[in-house]
Each structure stands twice: as C-alpha cells, then as structure tokens.
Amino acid sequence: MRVLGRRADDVADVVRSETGKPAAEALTEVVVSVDLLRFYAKKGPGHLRPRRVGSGWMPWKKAWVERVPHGVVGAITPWNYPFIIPMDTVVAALFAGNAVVLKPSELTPLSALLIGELCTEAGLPSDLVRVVTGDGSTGEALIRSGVDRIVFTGSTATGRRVMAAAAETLTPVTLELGGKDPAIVLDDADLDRAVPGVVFGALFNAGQTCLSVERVLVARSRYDEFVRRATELLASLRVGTGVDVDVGPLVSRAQVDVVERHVTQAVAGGARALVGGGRQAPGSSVFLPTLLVHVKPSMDVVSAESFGPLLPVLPFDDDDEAVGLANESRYGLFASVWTRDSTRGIRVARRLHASGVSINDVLSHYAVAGLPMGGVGESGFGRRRGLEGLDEMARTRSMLVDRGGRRREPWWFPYGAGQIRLIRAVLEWRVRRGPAGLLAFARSMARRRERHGA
C-alpha cells in the first residue's frame, strides 16, 4: 500500500497516457485498488484460515477445510481500467498463495507493467508476478499453457473462447464478461439526484465501464422532466482529450466504430439524438455525450453492450412493466433503481436479474472493496473483489483425522446385525436432534440388543 501511495501520480500518468481518460478518473483507478488491499490485509487472514467443522455423530473424529492456492493464476484483462482490473486479481491471487501470470491488453500494455514494477518495488520476489504482452494469441497461449486457473475480463464473445480453451485442459475459469445495465427510475424518484446520477453512471470513462447505465427506464409520468434534465446536463459537459474535461476519448478508433454503428441504427429506426450524436470531430476517437429517445427494445443500443457515452431512455407504466424491461436482456451484470422510497427499491431490485444492484447510487459498488463484483447470464460467472474474490484464488481440502485410538470402526466390513442396529439408532437419533434424540439412539439401541440377543 505505502508503494502505491508514494507512485499514485505516476500510475495515474500511465493510465491517463494509454487511454487518455481525465485525471480524476485515473487516479480513482489508484484509490480504489489502495482500499482493495487493505480490506484484503484486514480481512483476508481470517478468511483463509482453515475452518473448523463439527464431526457430528462421531465424536471421535477431527474434521476441518482448509483453503489451497491454485498454484499459477493466469490473469486476461481489458484495456478500459487498465489498473484497477488487473490490480483485483493479481492482489487476490497473491493474497490466497499463488503467482501470477498477467496478459493485458495489446492497447494498455503499460500500465500492467508497471503493476510488476510495483511487485518488484515492494520486496516481492521477481517471478512471482510475471507480466506478458501481446495480442489474442498471447491470451491464448497463456491458456494452454498449464495455469491452474485463468481469470478473464472481457466481451462475451472472448469470453466463451476463453472457456472453449480451456476446458480442453478442465482448466477452471472466473468470466466477467459484456453488461447492459438498466436504470430504473421510478415515479417517485428524487430527479435532482437521480438524474445526476444517472448521468454520471453512464459518462464515467465515456461509458467504457462493465458497470456503465446502458439504458435508463424511466416512470412515464416523470419521463419528459427526466428527459429534459438530463439533455441540460449532457450538453454541459466539458468533452475533449485535455485535462480538464469531464468525458474524454474511447480507447480505440474500432469502439468508436461500435458506439457509432448502434447511433446511426438507431435514428434509422426512428430514435432521435437530443444531444450529441457523433464523434466531436471528423475521425476522432471522442463520440459526444448522446441522449436518444424514441428507442425501441430491438435496438442494438437498448439490447446490446454499446461501451460509449450513449443514454437511451424508454418509458414505462408501472413497476411490473419497469422488471419486465430490465430483465429483458441476455445480460446480468448490475443494476441501480431510482426511489425515495428505500423499501420499494430493494422490492424492484430484488426482482432483477442482475448480480448487484444500487438503490438511489451508481458505480459506487465498485468503490466498496468487500463487495463482490461478478455477473449472471452472459454476463460471465464468478467474483472479483470482497472475500468471494479470494474464494476464487483458492481450492478447499477437507481433512478428518480419527483420534478415538479404535483398532476399527464398527461399520467396517464384515456387515451383521450390530451395523444395522448401530445405523437405524443413529437415524433416530439425527431426526429426532438434541436429547430426545439421544434418548431414542440410546432405546433403538437398547431394543435391538433385546431382539437379537446380544
């Protein structure tokens, strides 16, 4: 932690040179993985240690779980948090007992090796953290290259040919994969917080974030005040590639493609862009900050990841209408409800399909570092962060030790009437629990000596 406090502007400066993101978002990508670590050093410990396990009906025995490193964690991360993503895993695996072989991607090569730079910096030993650049194939061959466990963050598509390989080798994976994220605001929702928000959770990193607003429902009856709002607040914001601006570039001219594909799709469709709409300039890699309405569901910007500044807004009737949007997607990765009722949100949220939900908050998920970030769907399976993301990094061992000093057990073979006696009395005896139990164990035992003459 001292390490990356003391190179927390460097980082940042890394960061900010490979994706040009702005540098308060850059070095939220530092905060974020300094808190991460210390929920890690705090908790940590204490999770992996092996856990006792009562015996039951034996007594005798010592049973407990202990948690095993993989050995070798090979980790796939995407170019969008190019510190962050990586840092959760290589900070995990460490902590569970492993080593790490990291394969970034091609476009943000720098900022992972500055990770093993890092590693080096505080005492870790060199090779226990491994950094390989390059491009698909290097993913690939870091596959089928004998890891005990590949963790990939990336599109659906990467991710069911990561598994594809994988599974040759019955290699086990954690996937987290595309997202299209819905923000429900309801009919008594607070705008002047909601629409902020919501804002905000769809421009962060110029929507280049798996936990992005992708599409927001709101209730028809606050559906034009929302609309309204939130094109004052889009066009508002400071866009460009310097410092000072509020939504910078996508990474790459091929996302700038996509986000502009689903754009031009939609209006021919009949969607129309209130504010932005295209890229800032003739073949740049900024897309302005874009709120369409009159979208419909079979869109490719409602239905599928767009990964870009984009706000589509639909309406909706009631709370059942509002489930029924929002869990139509293939996706299930996050989602957050709009309410000043609390109770109703976690109600609705509770209905979604979705692997976390905020109430009245977007994005802040990922800053809570004992929340476990993962998807449902093809949105991916397994965990990243909290203790479920250092579950991921280790497998259990069950062990059981007799120390009742017996030359043998009495079920052993040969089989006679005492083991049958001796089982239909611990069947009694664990239906029944407690001391009746105990009474009838001891009865069944009794009576069945009597019927057998022993």
Contents of the next structure:
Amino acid sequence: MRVLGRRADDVADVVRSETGKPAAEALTEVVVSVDLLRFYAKKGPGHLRPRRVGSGWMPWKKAWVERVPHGVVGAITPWNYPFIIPMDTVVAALFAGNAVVLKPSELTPLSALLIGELCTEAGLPSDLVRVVTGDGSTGEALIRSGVDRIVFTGSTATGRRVMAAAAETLTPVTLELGGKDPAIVLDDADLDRAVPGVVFGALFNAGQTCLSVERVLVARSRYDEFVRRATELLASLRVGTGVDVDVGPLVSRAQVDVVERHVTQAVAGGARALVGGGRQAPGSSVFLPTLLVHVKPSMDVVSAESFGPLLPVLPFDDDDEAVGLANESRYGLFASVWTRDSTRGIRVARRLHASGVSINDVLSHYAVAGLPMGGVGESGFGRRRGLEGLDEMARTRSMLVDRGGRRREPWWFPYGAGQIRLIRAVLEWRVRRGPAGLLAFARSMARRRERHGA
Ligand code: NAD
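Show the other one: the form predicted together with ligand NAD, since we just had the form predicted alone.
First the chain shown before, then all remaining chains and molecules of the complex.
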C-alpha cells in the first residue's frame, strides 16, 4: 500500500499515456486498488483460515475445511482499466498464496509491467508475479502453458475461445465478460440526481467500462424532462484529449468504429441524435457524447455492447415493462434503478437479470472492495473482488480425523441386522430437531434390539 501511495502519480501517468483517459479517472485506478489491498489485509486472513464444520451424527470425529492455493494463476486482462483490473486478480491471487502470470491487453502493456515493478519494489520475490506481453496468441499460449487457474476479463467473444482452450486441460476459469447495463429511471425519481448520475455512469472513461450505463429506460411521464436535462448536460461537457476534459478519447480506432457503426445503424433505422452523433473531427478518436431517442430494442445500440459515450433512451409505461425491457438482454452484469422510494427500487432490482444493482447510484459498486464483481448469462461467471473473489483463488481441502479410538466403525463389513438397525435409528434422529432426535435414536435402537432379541 505504501509503495502504491508513493508511486500513485507514476501509475496515473502511465495509465493516461496508454488510454488517454482524464487524469482524475487514471488516479481513481490507484485509489480503488489501494482500497482492495486494505480490504484483503483486514478480512483476508480470517476468511482463508481453516473452518471447523460439525461432524453431524458422528461427534467423535473432527472435520474442517482448509483453503489451498491453486498454484499459478494466469490473468488475461483488457485495456479499459489497465491497472485496476490486473491488480484485482494479482492482489487476490497473492493473498491466497498463489503466483501469477499476467497477460495484459496488447494495447496497454506498460501499466501491467509497472505492476510487476511495484511488486518487486514492495519486496516480493521477483518470480512471484510475471508479466508476459503480447496479443491473443500469447493469451492462448498462457492458457495451454499448464497454469492452474485462468481469470479472464474481456469480451464475450474472446471469453468463449478462452473457455474452449481451458476445456482441453480442464483448467478452471473465471470469465468476466461484456455487458449492456440498463439504468431504470422510475416515475418518482429525483431527476436532480438521476440525470447527472446516469450521464456519469454512461460517460465515465468515455463509456468504456463494463459497468457503464449502456441503455437508459425512463418512465414515460418523466421521459421528456429527462431527455431535455440530459441533452443539456451532455452539451456542456468538455470533450477532447487534453488534461482538463470530462470525456476523453476512445482507446483505439477499432473501438471508435464500433461506436460509429452503432450510431449510424440506429439513425438509419429512425433514431435521432439530440446531441453528439459522431467523431469530434474526421479521423479523431474522440467520439462526442451522444444521446439517442426513437431507438428500438432491435438496434445494436440497445442490444449489443457499444463501449462508447452513448445514451440510447427508451420510454416505458410501468415497472413491469421496465423490468421486461431491462431483462431483454443476453448479458447480465450490472444495472441501476433511480427512485425516491428505495424499497420500491430494491423490489425492482431483485427482478433484474444482473449480478449487481445500485439504487440511486452508479459505478460506486466498484469502489466498494467488499462487493464482488461478475456476471450472469453472457456476462460470464465467477467473481473478482470481495471475499468471493478471494474464494476463487483457493480450492478447498476438506479434512476429517477420527478421534473415537475404536478398532472399527459399527457400519463396516460384514453387514448384518445390526447395521440396518443403526441406520434406521440414525434416520429417526436426523429427521427431528434438537434433543427429540437423540431421544428418537435411543428409542429406535432399544425397540429394534428388543424385536431382534439382541
Ligand atoms: P478482448 O476480449 O479483445 O481482449 C481481452 C484480453 O484477451 C486481451 O489481453 C487480449 O489480448 C486477450 N485475448 C484475445 N484473444 C485471446 C485468445 N484467443 N485467448 C486468450 N486471450 C486472448 O477485450 P478488450 O477489447 O481488451 O476489452 C473490452 C471488453 O472487456 C469489453 O467487452 C468489456 O465489457 C470487457 N470487460 C469486462 C469486465 C468485467 O469485469 N466483466 C471488465 C472490463 C472489461
């Protein structure tokens, strides 16, 4: 933590140089990682300690569960958060006693190499965290290299290839994949908070966040006001490649092409961009924050991951319709619900096909180290961060020690009437609660002994 505190600006500079994101966003990557370290330092050791479990109807035995590191964890990471995402896995893997081989995105190798450097600076043995750079073929080679677990974060398409490669050696995988997160603005929402919140959720890191708001569903009675206010806000943001901007460039030309394609397709299908709608200048990697109305669920901008600064806004008539629209997605990562009534918000949240939901908030999820990250459906499976993320980094070994001191157990060979009597008595015991069970056991044994004249 001390090393990170000292080198925070260096990290932010490298992240900025590789992604072009605003300085505040680059520095956020360091803060969030430091907080995860704090969380694991506090909760990790207790969580990973061997856990006694009751030995049920065999009280003369002792049973417990131990955590064992996998060995070497292979982490394959994307470019959008080139420091936090690798750190999530490196930190959890090391806490649980593993070594790590990290394969970062080919677009952001320097941030990952810096992680290796920081680990050495923190006094870790130099071969505990190894960084290998390269493209997808290096990722594939890592999966086939004999590592003991793979943690992959990236697109759903690549996730499928990763899982297929891991299947060849039955290497366990965690897949953290894409999303199309909805923000649901209910009819009682406080728009003073919902508008800037949803806009922030959609445009942080220029929309290149797995938890980004990618679809905005607004109660019809508030739709016009929401659209008007959000349009004004988007138009007021500073956009560009400088230090003092709110929304920076996209990471690559390929990413701009995807976003442009989604907008062009939507407009051709009848959608209207009330603000933005294209690049800042021809050939620029800055895509203007864009608010789209008259969009349809069939359009890519509503159904496929855009990973750009877009807000497609759709109206709904009641909560049921909002839930239906939100769940009309093959993804299931995150969602947000905006309402003055948090009980109603929680009720709606529990109906959503998403593994994390914020009420009247957005993106802060990631800054709470105790909350696990992960998805359902085509957003993947397994968890990063939180104690659940630590669980993924260790397998369990269950242990049992017999302390009875007898020469044999009564159910061992050879079978006879005694075993059946015992098993029936245990059954009578286990179907009841508390002392009544023990009494039933004793009665059953006595009854059957009488019946068999034993
Ligand atoms: P990507 O799938 O193109 O690449 C991710 C990583 O996989 C890179 O390191 C890449 O080199 C590597 N890779 C590519 N082909 C591979 C193969 N065949 N075998 C092994 N590794 C291979 O993703 P990206 O464009 O770098 O990142 C953006 C995507 O990541 C988005 O879809 C976004 O939603 C997702 N993402 C998800 C989360 C999450 O927590 N769920 C977080 C961040 C990003």
